[in-house]
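Just one chain follows, in the form predicted on its own, and it is written as structure tokens.
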Amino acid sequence: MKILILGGTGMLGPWVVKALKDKHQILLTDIKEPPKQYQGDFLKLSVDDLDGVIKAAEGMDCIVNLAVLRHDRKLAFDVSTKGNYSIMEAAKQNNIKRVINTGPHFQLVGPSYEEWDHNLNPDMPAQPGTRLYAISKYLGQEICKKYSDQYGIKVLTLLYYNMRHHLDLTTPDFEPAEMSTDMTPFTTSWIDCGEAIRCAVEVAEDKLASNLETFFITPNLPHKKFNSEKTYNILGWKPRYSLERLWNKEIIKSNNHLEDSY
């Protein structure tokens, strides 16, 4: 399968290139330049340019959208809001048929849900709340409806809620301290996490119950606040990985090296 990756060279991207890459051939995007261990197809392309969109997904058989901003508001908007426009109207003009979205969980399940409720679930009513992150990407999801209603487009979207490696916990925006008080145990090695995106590109299509499919992408926890049983089902997706050191609040010092992402 020809797979379009855009923002493939942020946090997401190398272990979606790593899960891919032995079965699929891959043209990677990004504002950014790949590591040079990359070995590959790239193209330098912003998720906004309509025009560069629809040119690189010529030939292709499947997008993977992992590109977002999130602290500007215009920004945030051109990319997470205005940039699956130009996912969904390249998926069109090409006849792509399956475009694998990308976002955080409070796009669905904002504070109003988070807050309060248990087994939370991929098909409820969205409740993004008012934070610039959650609504830009909600409202890019709403482009994705439109276009998946009108032409027949599978859209899967995938939301995550944290990402860590499961070699070492104690990375840079969270201190050990922080993690042994408050770091949420909802969280997902970054391998598990490339791996959901190879899950969603190669799932057979009668499995779908919609054109419209939204999946959790978290380990399946003893507290039940988050059900990916659909994920588990559908797509197949075993994560290696439960991190249950951090559920343990346990403090994490870990020596070990990460192993290349690509």
Contents of the next structure:
Amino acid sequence: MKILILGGTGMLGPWVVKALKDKHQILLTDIKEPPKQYQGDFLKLSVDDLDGVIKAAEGMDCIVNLAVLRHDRKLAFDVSTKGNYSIMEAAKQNNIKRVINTGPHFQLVGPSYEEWDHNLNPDMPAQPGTRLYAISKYLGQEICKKYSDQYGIKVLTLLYYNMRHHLDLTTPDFEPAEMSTDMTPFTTSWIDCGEAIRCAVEVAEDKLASNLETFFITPNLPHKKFNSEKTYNILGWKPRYSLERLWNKEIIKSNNHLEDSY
Amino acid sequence: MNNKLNILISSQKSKISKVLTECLQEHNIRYFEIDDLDFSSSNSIEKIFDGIDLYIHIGYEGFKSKDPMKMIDYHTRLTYDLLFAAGRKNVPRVFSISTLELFENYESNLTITENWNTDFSVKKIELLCSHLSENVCKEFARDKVFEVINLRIGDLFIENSSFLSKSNLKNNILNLLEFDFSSQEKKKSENVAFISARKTGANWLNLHLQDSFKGQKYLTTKIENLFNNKGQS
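Show the form predicted together with the partner chain, please, because up to now only the form predicted on its own has appeared in this conversation.
Let's see the whole complex now, leading with the same chain.
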């Protein structure tokens, strides 16, 4: 597949490239240049540049949106809301039938859910509340929804929260993880997050119940706050890392390599 | 209405704004024009809400631009900024003015109420923007920043099947000024033990309004029942 990646030089981008590069043809775009390690095609492009995104999407089979700017009010809406308008117009005009969108879990299950309930699932009606990042992403998702309904574009939205490296549990520009306390409210390894995008790109159309499907990207966690069965069953995503060092008091070691087997 | 309310309306120039002004002439009305505001300064935005009892945000045809990005920007970011400022100034109530056109894709044989999902063509950017504007307002209501009445109105200017006469709009707008969310919740609670839990009401009310006629597509029963009146035909 020919895949346009928007916002591809941020924190998630390198892991998405890793997951896709051997099987697909990638055009990576962002306002920031990629590091030298990246060997593929790159185009400097802002996601809210409507004409630029439409042009970059010519001849593509799929658009992956990883763009995030959440601290400044104008930039948040430019990227998360207007950016999604660019993407969906580009998909419509270039007859692209698959878009992978990303966001934080609270664009769907804001405080009115999270502070009240368990077994939160990705098919619940959105309640983002007024938090800037959540509402700007949610409004972008509303644009996706209306376009996907009308033009038969499959939009798969993957919702993340905390992401850590599978080896040292680090995140660029974030505080070190606190062992045994840091589930917050779910944490996924970067490498698994990238793999989830590949699964969404490649999932067969007949597995999707509707044009707009949302998925929580989290390993199966003991607190049962979030239900990600849909992600495992439909996308076939199997996280390699549960990161249980973040919530176990101590690592359980086994002396028997057959323990829990069969 | 004994007391004059201080009402702020987004834009004086739009056609809907002029009709609203006629409806509310007994009150103190102020306006602002979006181009006159400095959105880089939260203080200057908050200042327009000083002493305001009601903010009327026109989410449909209150702002026009040929650039879809400017339209989306107004109906999302700038609407968010305005409502954020209103919340900071403790404005107690917001009217969100929207349109029944959000249901245009449903066939005319159907009877649409406030419970229906919106269905419109995204080719009409003003409808996409109205939908987004409603959603921004709703989240402020959900977070209990202030009360929001989302009023989806019919056509004020063309006598078509969703026509809304100015007198009908005026009657209902004046009723809505006095609408008490908590009294509605208490009515619902008559047979419920914990009335005290419902003192504050729901904060969000979605209403459809047009003139009534037999066979209308957009039912207005909810607002009629609310004020025990029948829409004009």
